[in-house]
Amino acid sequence: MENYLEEELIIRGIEINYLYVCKTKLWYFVRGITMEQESDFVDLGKFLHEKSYFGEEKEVQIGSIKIDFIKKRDIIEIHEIKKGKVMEKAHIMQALYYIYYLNKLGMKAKAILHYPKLKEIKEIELKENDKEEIKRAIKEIEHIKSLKEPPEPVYQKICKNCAYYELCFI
């Protein structure tokens, strides 16, 4: 088994799956600016967290990751609840990151994103392109957190309803 404590098993499920969302988000949040306590979608989010898969052990916390629920299997299934499709890139990136962090800790791991609004899941696995790309990720990662700026904000749909607007664009 490789050293646990390496740089890359630092960086948090969330902040990989804010570097696919909006760069200029995950540059707050590294700083401890978090504005979503005041949003009404982080709200809902929780909302179907809490009341979803009753009788499962919810939010377990793995080093610096947070898984929303586990299942131990022939292989540990890693459960994510998501509230939609719309940042659907983000959620497998981040349940591919929770996977490759099991694996550095000798684990064999698989994804299962649930969107329970939509009544559909999505298995995941780590593929070796995959692992690549998380690599790329984390020192994607690393260098927005170098920044002394915010990245320029990138408008997209997804804005509007974003905790982080005001700050972004007014």
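What we label the rigid core is the largest C-alpha set whose atoms superpose within 1.5 Å from one form to the other. Note that the coordinates shown come from a computational prediction; the quantities given were computed from them, not determined experimentally. Positions refer to the first chain, counted from 1. First, how it differs from the form predicted together with its partner chain.
- Superposed on the core, the two forms barely differ at Ala90: its CA moves less than 2 Å between the two forms.
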Second form
Amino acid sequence: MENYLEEELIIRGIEINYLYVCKTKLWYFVRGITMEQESDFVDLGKFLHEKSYFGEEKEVQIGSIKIDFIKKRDIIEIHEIKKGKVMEKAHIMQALYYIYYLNKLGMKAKAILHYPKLKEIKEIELKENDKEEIKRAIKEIEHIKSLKEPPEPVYQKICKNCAYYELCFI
Amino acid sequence: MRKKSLTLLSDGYLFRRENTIYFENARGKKPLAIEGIYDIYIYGKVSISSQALHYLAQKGIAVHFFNHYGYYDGSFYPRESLHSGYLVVNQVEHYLDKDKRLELAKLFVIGGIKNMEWNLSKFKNKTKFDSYIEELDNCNKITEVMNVEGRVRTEYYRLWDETLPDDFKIVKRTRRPPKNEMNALISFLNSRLYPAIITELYNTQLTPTVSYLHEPHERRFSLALDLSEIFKPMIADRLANRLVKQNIIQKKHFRDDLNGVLLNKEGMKVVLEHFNKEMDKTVHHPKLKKNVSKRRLIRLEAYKLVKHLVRQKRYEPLVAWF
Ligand code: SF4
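Would you mind generating the form predicted together with its partner chain now that we have the form predicted on its own?
Full complex below, order starting with the chain above.
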């Protein structure tokens, strides 16, 4: 696996997530205008690469998302633990992107979202129409990246806890 | 824990043992909780071990140094960790494009003027500087903008002086070395404010060396000078005014030196205590609908500049409402 591929997995995962959370945030993020806590990603690619981890459970943090990887036979399970469903669509799309990406690298994968507070579990598999949506999402990310001006921030409930709140609404 | 600025006034030694930073002086050794430190201001003769500097750099804590007279010398701060090439390009573009640069330069000056006006009204003088702002409109060069700024300032000091007690007239605002108490006090405060602005800029993707009103080669962090147009009246002048009118700072807090009139150690201590308190004071922000500290207002000003540079929203300088 080339280095830039690993990077793509991490960055795109977050970009896909942001696309469904807030386009303003996505625009600032891809321009390198990030807020304090947003900067340390664990190297997921490296993890996938190191054979020693295979067969073991390992916690990986990507941005604000926690992932457990378990190699089971030929399938990689992506476990993500979520606080709530406010950003469910974003989480699902991000997970789908990981599966999509791992598939492209010749690995089989599925994802499981855990909602301990709601005592719920959601299994995610990549279907044909999901692939189309991921491709569309990537195109839209490219489009937002190319915008000369950031999309106007629109206040929503999540803004209050967003690291970009002051930047957006000052 | 809310992080605070740490001020070291006494002579001593700053070092690291394990995961703790200690400050040791004649009175003993004191551990400093690193998680609670926002930045550090060193006025005393302090030796710092390289291990302590490494640790502070790791934690993203800037250290600002002041000379014997209480004036800013320079800063140590960690390698830049927040990068946006895109923003750098935009910052430079706004410098190189004459009209864009002029627009920003004027906005900084307008912010300064409005805050001086606000101060005067607080000091019970209702003078308006509208005519100067109109003049600014017609300026086509940075030097002309600077010139207007200079004339407003002279007028502002004259009017402020009418309200000051006899012992603390500014008379003629002299630069270094200050020739009288009030000048010494204002200069000392400005010198403390400037690195505080540097700390805030450091925590954004803005490049502190690319500026608009001031020339980028004038001083290293000239963007901090641009922003100080707004915060000097709002923070330094108002505090200076209060300190003398409430008799907190008196003649005894100064000394004569070959270099002019200067605050003495005790004077510096009192002023810095009040300055730190002032920066931590909060005001309700009508736009953000929450309380923010005065220090945070500087960061917000930087964010507004970011938004201007990426063309999200035209920069509007902060004018005190409190
Ligand atoms: S504060 Fe709101 S508008 Fe701004 S980036 Fe965050 S979610 Fe988007």
